[in-house]
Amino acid sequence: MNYLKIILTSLFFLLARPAAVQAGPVTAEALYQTLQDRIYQIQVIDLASNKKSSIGSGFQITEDGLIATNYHVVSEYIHAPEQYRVEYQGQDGRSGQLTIQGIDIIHDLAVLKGALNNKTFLPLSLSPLSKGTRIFAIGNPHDLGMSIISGIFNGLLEKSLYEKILFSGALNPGMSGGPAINEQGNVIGINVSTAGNDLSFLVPVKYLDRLVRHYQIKKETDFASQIEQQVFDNQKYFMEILLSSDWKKTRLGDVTVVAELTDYFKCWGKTDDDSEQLYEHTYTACASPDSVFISQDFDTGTVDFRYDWFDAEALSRFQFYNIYSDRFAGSFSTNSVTRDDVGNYQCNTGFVKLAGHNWKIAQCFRKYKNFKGLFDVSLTMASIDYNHKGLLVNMNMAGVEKKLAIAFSRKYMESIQWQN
């Protein structure tokens, strides 16, 4: 009888329990309404005018008021704290001052802290997503008000030195530093840049998680030293990858040259189509697509190179020499810098023999003023064995220590081979 009573009682509770509600599709509206109090506009304020100098977006990631954004959003303040201050502004009109707590310039991240009086925050999700998953990006485009954009997660970029998520959605200026979330409202990435036409990029959330953990263990305030160390460590990592890679080769005229140094290098080329030109000219150029943002006028961490092949049987030796020598001047490092960032180029020019062929070579270095031991490097080469044909080479590296630059230049020069 007792067993029958237990069974009947259990059956009663099962029947009395309300049926589970089938969850419908998550809407952008519902997510925005739920999460908007955790997302802020980040403002860098010029102290002299008390006006906004730059804006971005950010989001709360801890109960005690830690906010995540992009490094480039707050870089003006980091480089000139005596000239600016950083503030947040919430959707409800709340505002206040923020202090920088940690930075990762390689992945363009910063964490800030303020007295937010808000205990709600966005959790970080390190769970993998499948291609085609719907995600949402939130930010303040063009200072027009907070917006939410629906898009598609398309995985990591396949050819990039620094991991980025490919997001099929239209990020706009002002959305930098805002969160990209899944349908559960968890952060899976941070808005960082766009290539237009619904093609945008996110920083994977794992780098933010790593930065937060570092901040919690080691609170640092000397951001100039942090930037210097991060740039130095990154160039070493980058150059060691290049030096250990098996470089791809291509044929240009009578010479075999290096093409893509790794899978993430991009190359292009063109042959002059001027029918009245009395010589043939073909060029190819390759570059690493990623750079490290230091400030609005200073970036580094790039490698690029260009080859110009000339075949001029119709020209006299003197005419060919004039064209060839004018082009030999070449170009120097293509990264953005100011006089406050670097010194002048110091160059050495000479003649060398490589694999039985003669070259005129100029190698130039300019020292970084604030990053000890780093240089921009330019290498220019001209083959000089023939009177009517030749190859010009120009290779540039930005932000490299000298010993690695010399090792790279040596491997690069030795990779060029004449075929006949």
Contents of the next structure:
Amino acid sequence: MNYLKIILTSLFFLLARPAAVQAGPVTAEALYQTLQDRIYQIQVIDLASNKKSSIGSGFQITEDGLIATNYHVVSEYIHAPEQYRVEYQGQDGRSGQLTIQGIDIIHDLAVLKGALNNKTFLPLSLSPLSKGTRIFAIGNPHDLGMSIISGIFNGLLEKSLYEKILFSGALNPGMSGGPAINEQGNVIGINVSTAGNDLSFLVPVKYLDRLVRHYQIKKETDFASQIEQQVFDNQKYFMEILLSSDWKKTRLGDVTVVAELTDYFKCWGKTDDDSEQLYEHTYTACASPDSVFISQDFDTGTVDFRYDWFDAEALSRFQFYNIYSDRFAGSFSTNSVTRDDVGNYQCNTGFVKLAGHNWKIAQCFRKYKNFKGLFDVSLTMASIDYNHKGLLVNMNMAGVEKKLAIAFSRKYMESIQWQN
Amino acid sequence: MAELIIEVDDHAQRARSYYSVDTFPVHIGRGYDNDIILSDPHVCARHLVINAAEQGWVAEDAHSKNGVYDEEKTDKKEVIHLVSGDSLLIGKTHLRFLMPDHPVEPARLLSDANSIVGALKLLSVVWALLSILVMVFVFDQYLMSASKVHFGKLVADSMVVSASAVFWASIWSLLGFIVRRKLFFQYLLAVTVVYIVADLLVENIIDYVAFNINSTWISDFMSYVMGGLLLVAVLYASMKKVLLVSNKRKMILANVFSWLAVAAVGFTVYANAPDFNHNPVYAAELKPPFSRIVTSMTLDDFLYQSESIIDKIE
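Any chance you could show the form predicted together with the partner chain after that form predicted alone?
Everything in the complex follows now, all chains and molecules, and the chain you saw is the first one.
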């Protein structure tokens, strides 16, 4: 009898793998009923208070108890394993401790393992979906209880360096790391972030597949150096794309500047409309959309820049240079960091002649304390040849190595040109 | 007939008394064997001896502890030649030496028009000084503005500065009245106005230097040094009229106060500076093109410098 039961169950799962639910219109209810035993809440627990410090969702991806979630769900534990532990919490009350097996910081993925007492798992589906397909996301929003939501697969984000799926559905905090599944119950992505109003993002499942295969070949234990390596490789990859691409130019006032460095960059612009103000001011700001999450208050891997054009015929040169000077002083760094992550900026300031025009330039660097050879770079420039007009430039690069920082700065500064 | 009239102005008693003298030498001191006996505790038993001279008199310090001062110069002197109307200071007592025929001011009327004229004169000087201050301040503010200027607002802002100047001068004036029974208000206000205008000027000059040198610490250092020097100057100029100590001592006092103040400000800034700054700090002063005297470097040279900064922090 017992044997039969086992065989029957195995048979059921063999059949269930390609299609967990029978053909016909799939309901969220049926999917949830079938799959709920494979979905867990992931908790990072503070050892001192024995209370949850952060929560997310995760799902079982192998028979032997491998769970997938987001790196950001468990990042606290990875940075301070002596302060926290990670636990899973099943729907049926099962719970237990988890260990980290592998991480992909760039795509925000982590693979954990524990004694789950459960053999069922969610298969990964690498076959492409077409835009408009109905998909489901499962997770535990705000610790309110495991939920399933339905939404639409809207393809890959067009302006993103790292592929992300645009999911038209309402992900909420706490659902991070939960699976997004197709109607057959196969994982097509991992819940990762939201921009509000049914605008959510998923990590394509192929990165999870890659991470799992890497884990099966090589077991990692030193996650600090793994993060360091991934961040380093990523900046190299990113900066080399930027250095080799043909930068799109735009005109601001009397100067030609670069705007979208690649298709990934997004730019905005605005002109002041204060009638009391005796000068014209227009700005253009551009940024790479992707940042690399390292911890709650430390992110890197971004490039952004901003131009401020001033035209002040109505002001005396002294008046103009007073406000111009104030603006020049106000450049700020754009990535979030703490004193534990980076040192103070050290600046190189001087007058530089670029394409026949004089600029005052301050280029500042601060080193990463835990990532050898990486720096944040802040470049601030002011044109100083004219009495009543000028362009301010402020460019920030987060987490780049010396060679690429200098090469990028050179290309960037050379691309800014006065047109008269 | 008396040869000499000595007016004794006892600072502590706030009373004047007059002595007629016809034989020389005249001994002045706290001892009871003197011709003129003073009660000032800063005066020695035998402090001063007056002798007749061909013209006027000669005062000689009788090796006193606190010395004899020429009141105008406030410098210690061993021997001083006196003519009618001159004053000396021994201890805290003022002495004035007069010929019996020394002219005196005509008697004032019970209601005096001159006192009104005097008050008006003082008022016009104060008014002129404050006007200069307001004009300079308003001009400075105007140069900094980049939106439509509301002139009334600028003047109103400058009133705060004027009030501070009057307050500062008044405090010194009060000190002058306590120490020397004179207000010196016009002089002290003038000193204050000159100080504020000079400070504005110096700050502007430092900005132009800062634009050219591209170093935050050198321009900060210059601000501290110039600020300190100006403070020494204003304190010395104020003390010169108000205090009854030697010029050397005034210079020492002015320096001690000024540099202590500068050090206190510097230390406060240093102690409150965050040890981690999220944003870069660089020499950010910009001035119109005419003021740049440093030539620009090439991009290669600039990036070479940048690389060496990276190497240094790495």
